[in-house]
Every structure is written in structure tokens, then in C-alpha cells.
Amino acid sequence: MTKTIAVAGKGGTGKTSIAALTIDYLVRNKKGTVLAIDADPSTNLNLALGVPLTETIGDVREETATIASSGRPLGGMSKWDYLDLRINEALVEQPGFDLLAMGRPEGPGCYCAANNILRSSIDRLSNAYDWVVIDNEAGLEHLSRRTTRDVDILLVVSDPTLRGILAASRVAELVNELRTAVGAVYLIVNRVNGQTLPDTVLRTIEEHRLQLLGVLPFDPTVGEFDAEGKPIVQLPAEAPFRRSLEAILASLKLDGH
């Protein structure tokens, strides 16, 4: 049975980071097949993961509009078929797993029935792989649209600041709002200079009554990475981060069989 982690967070917090690291992970340990699905209007996934893009659903949502309101065929198949088609061409496929990115939220030439079916269709496709990752934008706007299948576990990735612990609260309550299925939500503090966090953050984090998975340190090397545009996959075993984040999700036990 298919398993979906979603990472969510406000923009700097590393969610990408972490979100493509995580399919490293799982990918590495070999914990079965992963789709990798970016769902984060500013479409950076592939490029944590090193990976091309050329296209996203947002752009085929967009072709079919614009073919259903012209009256032209879709060469003679049906809206079924051709969104079935055009997803899996949009898909990038690399070893040991493959990517689906998203692209911009549905606008002004939102075409409702390709909307659905694109949904159905994402989420028929999500079955085929043990595994769904989903870097996700702080609003969770395409899980609360049901765009993406139910979640497993949701990570929700702050920096260790009292604003920063307060965005993660409201990205954890907008969970009771959503019609899409959340099962596990935990913390994730990164960028953490020393052992701990200072107290006042760990009040806030207990006020709030969310459960801390950890906290990732401050590790230079990550933005050494972000400054030269390395793929954030190809950061050293020994790196802090890494090591971090790798015992972070040991402590899951992560198994998609």
C-alpha cells in the first residue's frame, strides 16, 4: 500500500531541503519505488534533486483549456485518455524514482473537469509506487484542493524562532481544516545553532501541542550548496544536515512494503 509524506513550511525554512532529501533517503535505503511530487507554485524540487524539467501540470492544465474552449479534438481521444497521456509525459522518470511537478496553482483559465481528472489521474498514478513525496507550499493549497492523495505524515519545517514555531502552528491547524486525510504531523526546527533550543521556543512548540520530530543544526555546507546551485542530494554522508535529517527519519521507520 502506497505511503505519502508531505513537507510543509514557510519559504527559507529548507522544506525542499529536507523534502529531497528525504526521497534520497528512501531511494538509498531502498525502501521501494518513490514519486516525487512538487507542489510548491515555485517548482525547485528538481533542482534540490538534480534532476531536468520541462514541464508541469499546471502547463497541461492549462493546453487543455485552451484546446476544450477552441472546440479542437484531442486527437480523437477522450479527456480521460489525453490527461492520462500528457501527465505521464510530463513525468520525469530517474532511476529509483520518478518526478511530477505541479507548476502554478489553478487560475483565471481554470478549466474545472480537467482539474478533476487531473486529480484522479495523479492519484491512480500515485498507486503504482510505494512511496509519495510531496514538497508542498505553506498553505498546503493543493492538499486542501485534494490534488494529491492522503497523507501519512506530514512534516511541517520551521526555523528556531518564535515567528518561525508560530507559522508552523497555523500550517498544523489548517490540518482539522482539510478534506484530505492527515495522519502523523511533526516538527521539524531547522537551522539550529548549538544542542538545543532556547526555552522560550520550546514553550511555544509545547502551548501549541506540536510534537517535536527534531532539530536539524546549522550546517554551512547547505548553503554553500544554495549559493553554487548544487543539488542538495549530492551533500557529503558526513555532512551535519544529512546526518541529522537521516536520523530523523531512522527514528520513522520508514517501510513501504
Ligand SMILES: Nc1ncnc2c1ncn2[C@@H]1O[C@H](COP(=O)(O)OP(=O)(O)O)[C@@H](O)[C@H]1O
Second form
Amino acid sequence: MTKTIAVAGKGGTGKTSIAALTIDYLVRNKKGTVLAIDADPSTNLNLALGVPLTETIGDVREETATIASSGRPLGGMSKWDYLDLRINEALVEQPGFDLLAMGRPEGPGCYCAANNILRSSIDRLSNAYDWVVIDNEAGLEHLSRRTTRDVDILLVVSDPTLRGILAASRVAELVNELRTAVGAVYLIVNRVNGQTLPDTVLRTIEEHRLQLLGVLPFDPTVGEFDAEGKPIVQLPAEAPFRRSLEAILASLKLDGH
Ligand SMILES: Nc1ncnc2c1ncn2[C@@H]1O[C@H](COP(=O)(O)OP(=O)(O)O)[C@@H](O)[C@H]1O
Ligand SMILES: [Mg+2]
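Would you mind giving the form predicted together with the named molecule, to go alongside the form predicted alone above?
Shown next: the complete complex, the earlier chain at its head.
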């Protein structure tokens, strides 16, 4: 059975960095095959992973819409087969994992038929992997529209501020409104200076019944890598951010089967 891990939270909290290192953790520890899905229209998971990206599902959707409205035949294929083929072409294959970037969301003129086919095609593709790791855009509003698959583990990322935790709790509450079933929701507080969180922050976490999985330190190397355009997966083993995240992931006892 495929297990799905989704990373959510406000913009700039560290979702992409956490998603990329989670993928790297699963690959390095031979936990099984991994499909990485970049569900953020700004598509930067590939940069964090250090892999090239040539097209997105958004490109495929638009191309299909154009072809369909022009009435051109799809090379003798049904549109289902055609979209399956194009999704496979958009898939970036790497040793240990594959990456699919969703790209731009559907525009105001919803090409709903293509979206539905795309969704079921991506779901079918996902089922071929042991793990699916989804890097989401800020918020969760689009999770249901992107995929019908259930999420086993939702990691909500926050900065160590009161406002950040309140935003994270709203994301966690949104889960109940999704069509998607979510197994476990965990809070990760990122960019923490020192060992502990301020009392007000801890109290707010308790009040909102958020399950704190762990904290990740502020780590200047993370920012340096970003500034220099170096993939975060190349972060040294001893980097505090990497070490702390690996300890958190180890505590989840992620086993594919
Ligand atoms: N623990 C950390 N210490 C220092 N910088 C961090 C840390 N986590 C994230 N950053 C930096 O914050 C910025 C946003 O991180 P990113 O992972 O892209 O967040 P998101 O995907 O939520 O927008 C990046 O410049 C990243 O390098
Ligand atoms: Mg991001």
C-alpha cells in the first residue's frame, strides 16, 4: 500500500526544505520507491532536490485543452491514453525517486474533464510507489483538487511565533473540511533559536490540541544553500537542520510495508 506524506503550512516556513529532505531520507534509508509531487505553482521542489524539470502538469493540461478545442486528433489515441502518456513524459525519473510538478493551477475557464482525467491518472501513477511525498503550497485548499488520495501523515510546518502557530492550527482545522482523509496531523516548528519554545507558543500549541512532533533549529547553512542555489539535499550530514529532521522522521518509524 502506498503511504502518502504531505507537507503544509504558511509560505516561507520551510515546507519545501522539509519535503526535499524527507524524500532524501526515504531514498537513503531504502524505505521503498518514492514519488515526489510538487503541488506548489512556484515549482521549486526540483531545485531543492537538485533535479531538472522540463514540464509540469499545468503545461500538459493546457496543451490538452488547446488540442481538444481545435478538434485535432490525439494521434489516434483516446484522451485518457494521451494524458497518461504525457504525464509519463512529464515525470522526472531519478535514482530512488521520481518527481511530478503540478505547475499552474487550472485557470478560471476550468477544463474540468481534463482535470478529472489528470487526477485519476496521477492517482493511478501514485499507486505504483511505496511513498508519495507532496510539497503543498501555502494552505491546504488545493489538496483535494489535486488528488483524491488519502494522506497518511500531514506535517504542518510553522515558525516559532504565536501568529505562526495560529496559522498552523487553521491549516490543521481545514483538514476536517477536506474530501481527503488524513491519518495523522503533526506540527513541526521550524527556525527555532535555542532548545525550547517560548511559553506562550507552547501554551497555544496545547490550547489548539496540535500534536508537536518536533522542532527544527535555525540553521544558517540552510539559508546559504538557498542563496547559492545549492540543492538542500546536499546539506552535510552534520548540519543541525538535517540532523534534527532525520531524528523527527526516525521517530515516525516510516516503513513502507
Ligand atoms: N531552519 C532553517 N534555518 C534557516 N533558514 C531556513 C530554515 N528553514 C527554511 N529556511 C529558509 O527559509 C526560506 C523558505 O524555506 P522553504 O523551504 O522554501 O519554505 P516554503 O516551502 O514553506 O516556502 C528558504 O530561504 C530557506 O532556505
Ligand atoms: Mg515551498
